[in-house]
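In the block that follows, a single chain appears as C-alpha cells, in the form predicted alone.
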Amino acid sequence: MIQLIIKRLAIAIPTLIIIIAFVFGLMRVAPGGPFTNERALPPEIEQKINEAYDLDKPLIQQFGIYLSKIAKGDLGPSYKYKDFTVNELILSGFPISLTLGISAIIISLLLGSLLGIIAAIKRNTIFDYAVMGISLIGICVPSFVLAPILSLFFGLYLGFLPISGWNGGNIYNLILPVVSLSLPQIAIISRMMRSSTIETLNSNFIRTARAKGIPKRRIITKHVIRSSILPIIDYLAPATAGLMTGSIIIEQIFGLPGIGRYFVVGALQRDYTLVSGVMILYASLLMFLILLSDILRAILDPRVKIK
C-alpha cells in the first residue's frame, strides 16, 4: 500500500507542476492584465503596481517566485479582491462547493447504483426500459438547463423552495442546486452500473455460486455488487472533483458564494493568482481522489496487488 501511494505521488507532483506552468502561461498570454481598465493609469503608478506584485520581472522569474510561494502554501494576494489573499477566498468559498459536491455525489452514487442494479436484475422489463429511457434524458439535459427549470417550477410556480442564496447552509436552500447537480450523475451511474452488473451476472464465478445453491440475495449482496462497483469507483474520482469545483454555473444560477463565483470573476478580470489558485485546488483534489479510488480498487479487487 505504501509503495502504491509513493508511486502515485511520484507521478502527481510533476504533473501538478506542469499544470501550474500551463495555467500560469495561459493567463499571461490572454490579452489585458489584472490592472487594465478603460481608464489607463499614469505610467509611474502602473510601474509601481507592477513592481509591488513582481509583474515587472521576466516570466521565468515570476514563475519561480510563484512556485516558491506555493511550496510554502501561499497562493498569493488577489489582484481584484482588495485586502484578501487567494487562500482566504478559497477557504471561504470551498466549504460551500464541497457541501454541494459531496451531497450530490452521495445521492448520485446511492440512487444511481440502486437503479442500475435493479434494472440489470429485471433486465428487459418495463422497469429496465423506464430507467434506461429516463437516464438517457438525464444525460442529454445538462445541469445548467435543468437548474432554471427546477427553479421556475418548484421555486416560482409552486413556491416550495427558495431559488437563490446560501442562508447559512439551510437544507431548503441546498435542495435545488444539489438536485440539479446530481440528476445527470444519477443517469450516468445507473447506466454504468447496469452494464457492469449484467457483465458480472454472466461471469463464471456467479454461475459457480448459483450451482452451489447459494441464495440469490447473498450472491447479489456479497459478490455481484462488489464486482460491479469497480467501474463506478474509477468514475467517481473525476466526477466528484468536477462536482465540487466545477459547479460554476450552478453556483451562479442559485447565487451561492462558492469558489465557482471567484473563478468566473477572476477569469473575466484577469486575476492571475485567483484563477491559478482555483485550478491548483481542482488539480490537487482530482489527484487525491484518483489515488483514493486506486486504493479502494486494490482493496475491493483481489486481482490488484497492493505493494
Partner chain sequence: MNIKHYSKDDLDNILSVKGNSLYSDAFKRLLKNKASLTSLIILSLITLLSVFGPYFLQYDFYETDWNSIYLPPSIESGHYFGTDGNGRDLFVRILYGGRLSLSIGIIATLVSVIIGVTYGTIAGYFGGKLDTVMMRIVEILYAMPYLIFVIILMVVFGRNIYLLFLAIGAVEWLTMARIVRGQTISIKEKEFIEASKSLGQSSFLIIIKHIIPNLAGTIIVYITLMVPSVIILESFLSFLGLGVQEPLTSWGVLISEGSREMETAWWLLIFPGLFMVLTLASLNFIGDGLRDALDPKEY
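Numbering follows the first chain given and starts at 1. Heads up, when I say rigid core I mean the largest set of C-alphas that superpose within 1.5 Å between the two forms. Keep in mind it's a predicted model, so treat the numbers as computed, not measured. What changes on going to the form predicted in complex with its partner chain:
- G255: CA moves less than 2 Å between these two forms after rigid-core fitting.
- After superposition on the rigid core, displacement of the C-alpha of Y282 between these two forms stays below 2 Å.
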Given for the second form:
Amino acid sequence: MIQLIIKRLAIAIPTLIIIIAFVFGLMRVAPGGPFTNERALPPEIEQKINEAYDLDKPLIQQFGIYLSKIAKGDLGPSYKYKDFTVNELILSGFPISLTLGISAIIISLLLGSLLGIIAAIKRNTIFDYAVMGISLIGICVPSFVLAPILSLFFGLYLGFLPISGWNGGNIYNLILPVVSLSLPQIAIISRMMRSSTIETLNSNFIRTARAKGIPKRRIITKHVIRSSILPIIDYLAPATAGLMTGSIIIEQIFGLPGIGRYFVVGALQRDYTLVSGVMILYASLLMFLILLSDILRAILDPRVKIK
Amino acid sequence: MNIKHYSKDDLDNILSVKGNSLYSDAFKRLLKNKASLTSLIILSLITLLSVFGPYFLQYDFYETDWNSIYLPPSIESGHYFGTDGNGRDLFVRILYGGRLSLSIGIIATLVSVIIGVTYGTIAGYFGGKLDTVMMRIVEILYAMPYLIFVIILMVVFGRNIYLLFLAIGAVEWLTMARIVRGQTISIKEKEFIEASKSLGQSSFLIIIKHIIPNLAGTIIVYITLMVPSVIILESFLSFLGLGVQEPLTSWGVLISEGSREMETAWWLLIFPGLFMVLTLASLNFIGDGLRDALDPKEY
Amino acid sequence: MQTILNVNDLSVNFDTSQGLIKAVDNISFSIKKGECLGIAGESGSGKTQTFFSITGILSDNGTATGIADFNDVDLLKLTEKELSKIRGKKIGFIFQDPMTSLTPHMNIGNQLIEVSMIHKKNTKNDALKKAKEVLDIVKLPRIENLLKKYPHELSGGMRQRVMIGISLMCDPLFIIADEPTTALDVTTQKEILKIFNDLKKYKDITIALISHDIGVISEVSDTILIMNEGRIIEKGNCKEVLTSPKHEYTKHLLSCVPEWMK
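Okay, that was the form predicted alone. Show me the form predicted in complex with its partner chain next.
And the full complex, kicking off with our chain again.
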C-alpha cells in the first residue's frame, strides 16, 4: 500500500510541477500580464507584484521561488483586487464550493450506483428502461441548459425553491444547485454501473455462487458489488473534474460566491494570479483524488496489492 | 503451373483491400436502427435549416426592432419563436447560432482528429520507448482539468474565434490518440502489414495506406461522439462570456442570454436549449448506432 | 440400488437472436446412489446444459421442460428459492474454469464457510472446522494459511481443489463436475481424478462427471452416457461401451482417443 502511494506521488508531483511551470510560462507571455513591461498599474500593485515575483532575479530562480511559495501554500497577491491575496479570495469561496462539490459527489455516487445496480438486476424491465431513458436525458442536456430550466420550473413557476444566493448554506438554497450539478454525473455513473454489474452477473464466479445455493440478496451484496463497483472507483477522478467544471457554471447561474465564481470573474478581468491560483488548486485536488481512488481500488481489489 | 507476376502496385491494391462491402453493410444496418435513423433525419434537418434557413426568413439576425421587444412565439407576427430584448427574431438567431456551433463542432473535432490520429498511429506503430514516453505524456495531460486549461488559454490570448477552435481541438485529442494507438497495435500485427513490410514499403506509406484506412470505422464513431462534446465545450465557454462574442452568436450565447431573461421571456431559454439538446442527442444516437453497425460481432 | 436422479423427457431451449435453439432434445436417463456417471460428447452436445437445467443455473434465456426427480422431488417444478436450498447443500458443483470460478475479492476461508453457514446455519467456528476438514480431504497443504489467501494467490490446481472443497462443505448426496480437469495440466489432472476416486470409495457420493475426454471418464466412471446434438446416443456400463461400442458415433468418438490410452 505504501509502495503504491509513493509510486503515485512520484507521478503526481512532477505532473503538478509541469502544470505550475505551464501556468508560470503563460503568465510571462500573456499580453498585459504581470511580466510585461508596458503595464499601467496602480503603483501599490506594481510594488506588490515586483516583490511577489522577484522580477530582478534570473528566470530559473524566479520559478524556484514561485514553486517554493506555492509549496508553502502562498499563491501571491491578486492582480485586480488590490487589498486581497489570492489565498484570501480562494479561502472565502472554498467552503461554499466544497459543500456543493462534496454533496454532489456523494449523491451522484450513491444514487448513480444504486440505480445502475437495480437496472442491471431488473434488466429489460420497465424500471431498467426508465433509468436508462432518464440517464440519456442527463447525458444529452448540458448543465447550463438544465439548471436554468430547473430554476424556471421549481423556482419561478412553482415557487418551491429559492433560485439564487447562498443564504448561509441553507438547505433549500442548496437543493437546485446540487441537483443540477449531480444529474449529469448520476446519468454517467448509473450507465457505467449498469453495464459493469451485468458483466459481473454473467461471470463464472457468480455462477459458482448460485451453485453454492447462496440467496440472491447475498450474492448481490457480497459477490457482485465489490467487483462491479471497480470502474466507478476509477471514474472518481474524472467525475471530480466534471464536477469542478460544472460548479463553475452552477455557481454562476445560482449566484453562489464560490471558487468557480472567482475563477470566472478573474478570467473575465484577466486577473492572472487569481486564475492561476485556482488552476493550481484544482490540479492539486485532482491529483489527490486520483491517489484516493487508487487506494480505494487497492482496498477493494486484492489483486492490486501484488503489483 | 501458371505463375502470375504481380507488380508492386498490383500487390498494393490486393493488400489494401478495404472491403467496401463492410462499410456499405454497416450503413444498411445503421438505417435499420430506428433511433439512429430518426436522429440522422433530425440532425440533417437542423443542419440544412441552419445553413439555408436564414436566406428564406423575413428577418435578419442583427435587425433590431424596438416595436417588437419580447414578443412571445406566434405564427401571425412571423416571429415563430418570439423575439428578444432588442426585438430581434429568435428563430433566425438560433439558425445563425447553429451555423457557428455546428462549424465549431466540426472544425475543432477535425483538429483533434488530425492531432490524435497522427499521435496515436506513431505511438502505436513504432512502439517501444517512444510509445511509453508518448503515452505517459497523454496520461499526464489527462490528469489536467482541461476545461480550466482552455479558459486560461482564452484569458491569456484573448477571445479569438480561431483560437477557440484550436484550444478546444488541442484538448479533445487525448481520447482519440489513446483509441487509435490501441487499434494500431492490433492492426500492425496482421499479415497484410507484414506483407507490405516485406515488400520494402516505408513506415510512412504503411501508416497512410494500410493502417489509417482500417481505422476509419473507429475514427468515424469517435467523431460523432466528439462533435457533441465540442459543442458543449464551446457553449460552456460562451455561456461564461469567454467564447463567441457579439455580434456573432452561438447556441451557448443564446442559452446564456435566455437564462438571464427567463423570468420575462421563457422562450429565449427553451428554444435554443431545445435545438442544442436535439442535436446532442441525435449525434449520440448516431454514434451508438454506428458503433453497433460497424461491429458485426453481435449479429 | 436406489435411484437418486431420474430424468424423463428433458428438453432445453435457448431463445437467441437467431431464434430458438434446442440444446437438449427430449432425453431420459437415471443415476443410482453411489454411482459415478460419465457424460461424454463434443462441445455443444448439450451435456453441460442437461445438468445446468435441472439445477436451475441455466442462463436467463434458457428454458427447460420435462421431469427431473431428485430424491423423489421434481427439481423442474421447484421455485428458484427452493432450488437454492438444494444447490450447495444436497448437490455440489465443480466447474470447468478454476481461474475464474472463485470470487476474486473474497478470501478462500469465507468462500468455504458461507456455504455451511447458510445451509446448515452453522456458527462461524463450526464452519471453519468443517472447512479445514474438506481442505484436508482435497489434500491441500498449510490449511490455516490458505484460508486467508485470495484466489489469485493460488495455482489452477489448488483453486480446483478449493472448488471441490466448497462442493463438499455440506456433505452433498450428489456432485456435478463439469469438465473439472480440462483447464489443468496432466499431472494435476491425475491428482484431481484421484480425489474423485477417493470420494467414491469413502464417502459414498454420487457423481456426474461431464467431460469431452473419454480418458478422464474411463478412469472414474462406472456408467457412461454418450451425447451428441442434444440427444443420448448410447448408454451403459463404462467398460462395455468403451470396449465394444454399438453406435457409429461412439466408435467415431473413440477413434479420436490415442491408441496407448485404450
